[in-house]
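Below, in C-alpha cells: the form predicted on its own, a single chain.
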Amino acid sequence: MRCRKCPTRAVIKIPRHHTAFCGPCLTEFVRTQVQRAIKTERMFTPDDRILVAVSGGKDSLTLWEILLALGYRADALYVDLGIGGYSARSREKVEQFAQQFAEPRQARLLVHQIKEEEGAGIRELADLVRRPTCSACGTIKRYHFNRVALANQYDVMATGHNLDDEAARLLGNVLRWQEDYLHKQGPNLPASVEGFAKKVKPLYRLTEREIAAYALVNRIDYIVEECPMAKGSKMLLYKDVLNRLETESPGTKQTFYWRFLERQANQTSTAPSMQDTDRTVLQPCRLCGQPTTADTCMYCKMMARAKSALV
C-alpha cells in the first residue's frame, strides 16, 4: 500500500478519507487537522497560554506534543489518582514525555497528587462517599483542572478528547435524551461565567486509530492499558458499537458527530444561549468559590462526606 501523497510505503490506511499515509505525511495530516480545528472553532491564538490535561495516554500526550510542535505556549497538568501501579506507570510516562518534548521548549508539567491533597486515593474516596469510582474521578479531575487553570491564569484548558470519544458520548446522550448534556457538548466550551475556564478539544477531527499511529511514528511513549476503573463503562460499549458501524460504513462516526455540530451551529438566534442560562443558575461555592448550582459545589460536598467518614 502506497502513500497517497508521495511514493513512500504507507503506514496507515484511512478509509473515511479514502486515503493512506506514510509516517511524515501522516504527521502533516494530523497536525493540519488540529490546526483546522483550532482555527474553525476559534479555540485559541499563539498568544494564549494553554493548559493541557494529561493522563499518560496517547491522546493527551499527542495533543501536548502537537501544540508544542506548532509553536503554542502549552503547559500540562497531571492529576495523580493514586491507583496503585497504574497511576505510577502513567505518571512515569507523563514525566518522561515532559523531559523529552516539553522541557526543551520551556514548557512546564504541573502535578496534583490526590493522596497527598485529599488524603486518600480515588478508590478509597469513591468508597467513602459511596459513589461509582468513575463518577468520583470525573468530579475531582474537572475540579482541579479548572482550579489550576484559573489560579495560574491560563487562557484556555485543552483536553485530548478525540472523534471516537465525542461520537460515543453523543450516542449515549441521544439514547437517554439528555438534552442538558447535548446542549453543552462541543469542541469549544467558552468561559461562560466567571470562575469557569474555557475548555477546548483540538483532537475532535481525529480518530483514536489515527492518533495512535501518529504517536507511534513520532515516538511518543504512552501507557497502553485502560484505566482499571473503566471496566464495564458504558462509553466502552458505545465505542464498540460505533466501531462496528464504522467497519461496515467508513465515515459513520465523523458524519454522526459533525452533523450534530452543524445542527448546533444552525440553531436560531432567538433560542436562549447556554451562557445566559448558566449566568442565571450558577453561583460561587461558599467553601471554594468555584461556580455551582447549589450553595456548595459537588467537589466540596464529596470531600466533606469523605472526611466525616474517616472520623
Given for the second form:
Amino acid sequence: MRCRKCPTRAVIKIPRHHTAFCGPCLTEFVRTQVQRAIKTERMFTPDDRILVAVSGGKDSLTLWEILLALGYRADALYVDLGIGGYSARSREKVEQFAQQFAEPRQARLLVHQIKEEEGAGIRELADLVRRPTCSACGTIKRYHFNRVALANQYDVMATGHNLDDEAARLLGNVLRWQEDYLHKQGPNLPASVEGFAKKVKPLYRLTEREIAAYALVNRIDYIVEECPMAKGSKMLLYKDVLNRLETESPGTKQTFYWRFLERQANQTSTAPSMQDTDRTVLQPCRLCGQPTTADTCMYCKMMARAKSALV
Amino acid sequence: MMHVSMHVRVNHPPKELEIPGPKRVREVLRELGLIPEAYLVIRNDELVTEDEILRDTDIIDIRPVISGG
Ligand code: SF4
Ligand SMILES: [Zn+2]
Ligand SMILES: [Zn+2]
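Output block for the form predicted together with its partner chain, input the form predicted on its own:
And the full complex, kicking off with our chain again.
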C-alpha cells in the first residue's frame, strides 16, 4: 500500500479518513489535527504557558512532543504514584523523554511524589481511606495538577485524552444516562471559577492507534505496560466494544463523540453554562482553598482520614 | 523450514509464538482473534499496514495500543 500523499510505502491505514500515510506524512497529519484542535476549540495561543500532565504512556508523551514541535511553551508534571516497579519504570520513561526532547527546548519537567509528600503510595492511601484505588488516584492527580498549575501561573493544563478515551467515557455516561457528567466532557473546560485552572485535551481528534503509530515513527519511547490497577476496568470494555464497531464501520467513534460535541455546542445558548452552574455551587475549601461543593474538598477530607489512620 | 516468529504482547508476560508464512498482516490478526483497530504490527522495527505480506524470516511484534486510563 502506498502513502496517499507521496510515493513512499504506507505504514498506517486510516480507514475513517479513507487514507494511508508513510511515517513523515503521518507525522504531518497528526500535528495538523492537534493544531486544528487547538485553534478551533481556542485552547491556547503561542504566548500561553501550558502544563502537560504526563504519565509515561504514549498519549501524554506524544502530546508533550507535539506541543514542543509546534513551538508552544509546554512544561510537564509527572505524579509518581508509588506503585512499585510500574511507577519506577514509567518515571524513567518520562525522565528520559524530558532529557531528549524537552531540555533542548528549555522545557521543564516537574515531579510530585505521593509517597514522599502524602506519606504512602496510592494503593496504601486508598486502602486507608477505604476507596477504590482509581478513584483515590483520580482525586489526588486532579488536585495536584490544579495546585501546581495555579501555583506556577500556568495559563492552561493539557491532558493526553484521545478520541478513544472520550468516546468510551461518553458511552459509559450514556449507558447510565449520567447527564450531569455529560456537560463536563468537552475538549476545552474553561477556568470556570477562581481556583480552577483551564483544562484542554488537544488529542481529542486522534485515535489511540494513530497516536501510538506517531510515537513509534517519531521514536518516542513510552511505557507499553499498563498500570496494574487498570486491569478489568470498564473503560477497557467500552473501548473494545467501540473498536469492534469501528472495524466494521470506520468512523463510528469519531461520529459518536464529535456529533455529541456539536449538539452540546448548539445547546449552550439555552442551557445555563458550566461556568454559571459551577459559580453557584462551588466555594473555596476551608483547608486548601481549592474550589469544592462542600466546605472541605475531597482531597483534604481524604488526606485527613489517611493521616489519622497513619499515626 | 523457517518461521515467522511473533511476539504477541497482548497480556503480561509477553506471549511468543510461531506462525508459518507467507501471510498477510490482516490474516495473522484474524487468526489470533485480534481487532486491527486495537493493535499495531511492527515488522523488523518498521510499522506495516494490514495488506502487507509477512514472510518466514520476519520478526513480528504485535503491540496493543489501548490503555485503560
Ligand atoms: S489505573 Fe487507576 S491507579 Fe492506575 S493510574 Fe489510572 S487511575 Fe491511577
Ligand atoms: Zn508520504
Ligand atoms: Zn482542600
